[in-house]
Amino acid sequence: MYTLGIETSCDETACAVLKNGNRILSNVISSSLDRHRVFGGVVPEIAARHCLEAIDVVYQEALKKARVKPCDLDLISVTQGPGLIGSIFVGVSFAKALAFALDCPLIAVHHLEAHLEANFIGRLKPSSFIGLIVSGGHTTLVRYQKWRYQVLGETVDDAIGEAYDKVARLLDLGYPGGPVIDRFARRGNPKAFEFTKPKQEGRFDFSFSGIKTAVFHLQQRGAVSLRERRTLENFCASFQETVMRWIVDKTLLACREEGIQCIVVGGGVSANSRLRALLSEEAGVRGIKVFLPPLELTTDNAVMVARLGYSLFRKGMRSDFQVAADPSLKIGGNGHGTS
């Protein structure tokens, strides 16, 4: 069975072909990152225009690399949301037109669920787990059981990836901030600077705006000199250690409170070296199994979309041509535009 995945939720335009849900035949991504770099963040209009320009080229390249023809496709899976409305609209419209032209089944999927599903290509999916979704737009803890998601907690302000970008901007490290801060942090002392732990009403909620403000004040006082590489490394290490421990602690708390011994991680920030090491170490001590996606499937990609679509299709779910782009699509509901 050949599944075409289409992902256009933000600044990437991606198509992938998956065979029988476990064999990646192609994974093509066109990013508009360089167009946004000068602005220090994603500009929705630029992202949507890039998706429109690139979608057919990426689709044709995905088929070419997979060595399949359009008539060979058995299923088309596309991101319905959440994300940027203009970008999602391009992908959903393309997928519906293609499905109609090929008389091929269509299924619309949830972007965040797809990030978690990236862990199960070639691996069995556990019947229940705590899902940790960490990206530029989301920091969310969910409980999964029997194909249903329940949100346990999420960020009340900045997402973790957004916090990295803002701190990097304050330190004049460029955009995106995650990879560069991670790189500096590997050589620094994580105990050099201390930050106050935020308090939220929700036990599993997150907040990162406070630490961003603390970074601003420390820089204003001259505590972080951009000219002193060692100080900068120590600062990045301290920032990263602090936020990653907040995330890991709450994830482990969710496991304990919910009585679940499995964690599944997804999203662009799941590529962070400290998160991967710390979560694996702390979970291992407690006998908790951790699923971390391959690095090439951490950022937005169409393989994860194809995999989730394939899984839902096997469960008997389908989407009709009334399905529409939904930038605010909630995880945990019917949510797939399916029936």
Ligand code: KG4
The other form holds:
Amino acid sequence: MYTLGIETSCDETACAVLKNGNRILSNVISSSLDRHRVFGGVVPEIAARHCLEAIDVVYQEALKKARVKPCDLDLISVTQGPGLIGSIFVGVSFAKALAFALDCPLIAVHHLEAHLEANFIGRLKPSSFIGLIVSGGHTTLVRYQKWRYQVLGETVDDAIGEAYDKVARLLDLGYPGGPVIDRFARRGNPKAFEFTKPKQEGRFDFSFSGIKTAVFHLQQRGAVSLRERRTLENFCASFQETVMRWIVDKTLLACREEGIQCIVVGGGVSANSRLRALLSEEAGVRGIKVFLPPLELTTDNAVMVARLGYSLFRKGMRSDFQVAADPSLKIGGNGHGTS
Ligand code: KG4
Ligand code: ZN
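For comparison with the form predicted alone, produce the structure of the form predicted together with the named molecule.
Next comes the full complex, this chain leading.
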């Protein structure tokens, strides 16, 4: 069975072909990242225009690489949301038109569920787990059981990736900030700077705006400067250790309180070296199993979308032509037009 995945929720335009839900035949991604760099963050209008320009080329390339013809496709899976309305609209419209023209089943999926599903290509999906979604737009803890997702907590302000990007911008380290800070952090002393732990209402909620403000004040006082490489490395290591400890502690707490011995991680920030090491280490001593996505599937891609569509389709779910792009799609519910 051949599944075409289409992902256009933000600045990437991606198409992938998956065979029987487990074999990646192609994984094509066109990013508009370079066009956003000068602005220090994603500009929605530029992202949507890029999706519109790239979608057909990326689709053709994905089929060519997979050596599959349009008439061979058995299922089209597309990201319905959440994300940027203009970008998602391009993917959903393209998917609907293609499904209609090819008379092929269509399924619209949730972007964050797809990030978690990236872990299950060639691996058995556990029947229950705590999902940790860490990306540029989200920091969310969910509980998965019997095919249903329930949100346990999320960020009350900035997402973790957003915090990395904003801190990197304050320090003039470029965009996106996550990979740069991660690189500097590997050589620094994580105890050099201390940050105050945030207090939020919900036990499983996160907050990163306080640490961002603390960095702003440090930078204003000249305590962190690009010119002093050692200080910068120490700062990055301290920042990274602090935020990753908060995230890992909450995730382990969720496991304990929910009585679940399995963690599944997804999203762009799941590429972070310290998060991967710390979570594996801390979960390991508690006998908790951790799923971390392969590095090439951490950032936005269409393989994860194809995989989730395939899983849901096999469970009997379908979308009709009423399905619409939904920038605020909630995790856990079926998208409008999907049953
Ligand atoms: O999931 P993603 O590709 O896009 C969204 O759906 O948001 O995540 C992008 C985010 C960016 O904020 C980027 O800075 C962050 O992931 N990121 C990282 C690392 N690699 C990417 N953050 C921390 N450490 C990394 N190694
Ligand atoms: Zn994403």
